[in-house]
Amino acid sequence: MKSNTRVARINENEELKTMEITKEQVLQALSQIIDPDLHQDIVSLGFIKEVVICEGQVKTTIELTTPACPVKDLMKNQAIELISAIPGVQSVNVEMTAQVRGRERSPEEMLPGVKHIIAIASGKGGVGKSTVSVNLAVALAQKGAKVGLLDADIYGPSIPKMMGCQGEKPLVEAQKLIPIRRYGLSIMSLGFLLEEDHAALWRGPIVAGTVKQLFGDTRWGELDYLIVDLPPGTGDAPMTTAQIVPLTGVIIVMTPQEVAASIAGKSAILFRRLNAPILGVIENMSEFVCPCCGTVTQIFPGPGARVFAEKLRTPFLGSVPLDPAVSRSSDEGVPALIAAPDSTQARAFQEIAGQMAAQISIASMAGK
């Protein structure tokens, strides 16, 4: 009896091995995976770049629109489960890759090699916009994206100090500035070009011209994302940025107070008038968690950025709690993601970077 059972199992295994698995079966299985942001199946979106079948072994490559995709692991697990359910499949290998998609640009355009330009803006100063810019740029680079960081705050360029490259001077080749490299980023700032402790006492036309030069006279090369840290408010630098370069969109940074929301709303109105989409809102310094007892304290009263985002009808990308260590690390020239990668703040920046990348992908696909 045992002998007959063993023979039956051997025959069943032989049938499975010889059962033909087709590429169409694999694609049909994978078409059940829906991208939660683009609301289409990954086959229709063109994410499947390779399907190799050999004696019950199936290998496929899924190419996402950003290496910072927040659901990358979920998609991979779904793909393995769905392919494994196909009769005859013995093993599954799913490789996840990413290719950031951007609109086609002519060589004559400013920044032809940059796929996405994202401005980080705020209505008022003191909301931690530069800290957010630095850490979002680092988070994207850590995921494998090619990222640039432009400090467009003409009056108070802080990026060189926050990135630990204060006092460095960019090289000039063929009349182009070569960005300073730190933490996987290409960085440019007026702070590299001014004498230390000197202020830029400039008016409108000079400000606009300087911003244009920082964009156009820098050899950015091929970038997936260029993060632009704007000065607060609705002055010449934000307006010039929106007018001279093709912005993918704008991120608004604010603190929870109602006055911050009111002023941030003016920035949103400005960018929308200039046809620059608002990709989302980030709440910084949302709360303080006591490291000793774990008590959560709301530092700033107010409705918060989530309510503001709902009024704007734009995504709320997330909130970053207040942590004195973040300020200390910035003063020491080390971004929070580098100084304390396992901290609550670092995890918040990583999650927000993923959400931001998702919104950029949505904007890119919508513009096709």
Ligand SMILES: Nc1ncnc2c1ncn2[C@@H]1O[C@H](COP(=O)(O)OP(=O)(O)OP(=O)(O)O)[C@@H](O)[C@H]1O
Contents of the next structure:
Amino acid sequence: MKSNTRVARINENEELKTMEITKEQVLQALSQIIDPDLHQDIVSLGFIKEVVICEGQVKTTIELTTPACPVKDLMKNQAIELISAIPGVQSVNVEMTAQVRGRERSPEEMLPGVKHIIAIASGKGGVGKSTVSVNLAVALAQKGAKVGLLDADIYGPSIPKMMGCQGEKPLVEAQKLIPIRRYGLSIMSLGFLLEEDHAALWRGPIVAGTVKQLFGDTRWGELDYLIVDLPPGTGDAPMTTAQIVPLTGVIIVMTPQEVAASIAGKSAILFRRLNAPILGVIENMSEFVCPCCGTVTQIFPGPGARVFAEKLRTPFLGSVPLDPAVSRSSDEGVPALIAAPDSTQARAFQEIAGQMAAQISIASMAGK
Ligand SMILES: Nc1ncnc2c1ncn2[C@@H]1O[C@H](COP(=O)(O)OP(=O)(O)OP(=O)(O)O)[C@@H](O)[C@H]1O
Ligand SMILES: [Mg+2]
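If the one shown is the form predicted on its own, what is the structure of the form predicted in complex with the named molecule?
Time for the whole complex; same chain goes first.
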């Protein structure tokens, strides 16, 4: 009886070995994976770049629209599971790659080598735009994206200090400024060009011209994402930016105060009027987690940014807790993500960067 079973098993194995696996079977299996953001299966989305079948071994490459995809690991595991279930498959190798897809651009548009320009805005000053810009840019670069960071706050450029490159002077080649490189990013700021403590007090057309120059006269090269840190509010510089550069979209940063919410609402309306889509809302300084006892204290009373995002019918991308370490690391010129990569705030920035990248993919696929 026992030996009969063994013979049967051996036959079964022989059968599996000779069973031919087809590319169609693999694609059929992979088509069960739905991209949660793009709401389409990954085969129709054109994500499958390669299927190699050699006897019982299957190798496939899945190319995502961003290296910061928040569901990358989940998709990989799903793919392995689904391919393994095909009769005859003995081993599976799934490679995950990414190619950020840009919007359709006409060659005469500004910065043709930059796939996505994302502005970080707020209605109120001091809510953490620059802190968020720096850390999101670093998070995307750490995931393997090519990232630039433009400090468009010409009234009070703070990026050089936050990135620890204050006092550096960009080289000029063929009348173009060469960005300063730090923490894997290409950075440009008026702060590199002004003498220290020389406050810019410019108005109207000069502001527009300066912002345009910082964009256009810098040799950014090929970038997946250019993160633009805007000055607060609805003045000349933020609005000019929305008009002169082809923005993929705007991210609104706010604290959970109701007052901040109504001001943020005004800036969101203005950006939308200028045809700059709002890609999402980030809440900063949400709550304070006591490092000694872990007690969570709500700093600002109010409905919070989540409710604001719902009202605006835009995604809520996440929140960053108030943490003295964030402020300290900015002052020391080392972004929180680099200074304390395993901290709660670093994880918050990584998660938000993933959500933001997903929204950018959605916006660019919708625009095609
Ligand atoms: N999550 C946080 N926890 C603690 N401190 C923070 C946090 N986010 C920002 N800060 C601190 O708050 C201050 C304001 O932040 P930041 O300069 O990023 O704001 P901003 O919106 O860019 O300001 P402005 O409108 O002047 O450009 C800084 O001292 C910064 O270090
Ligand atoms: Mg700022």
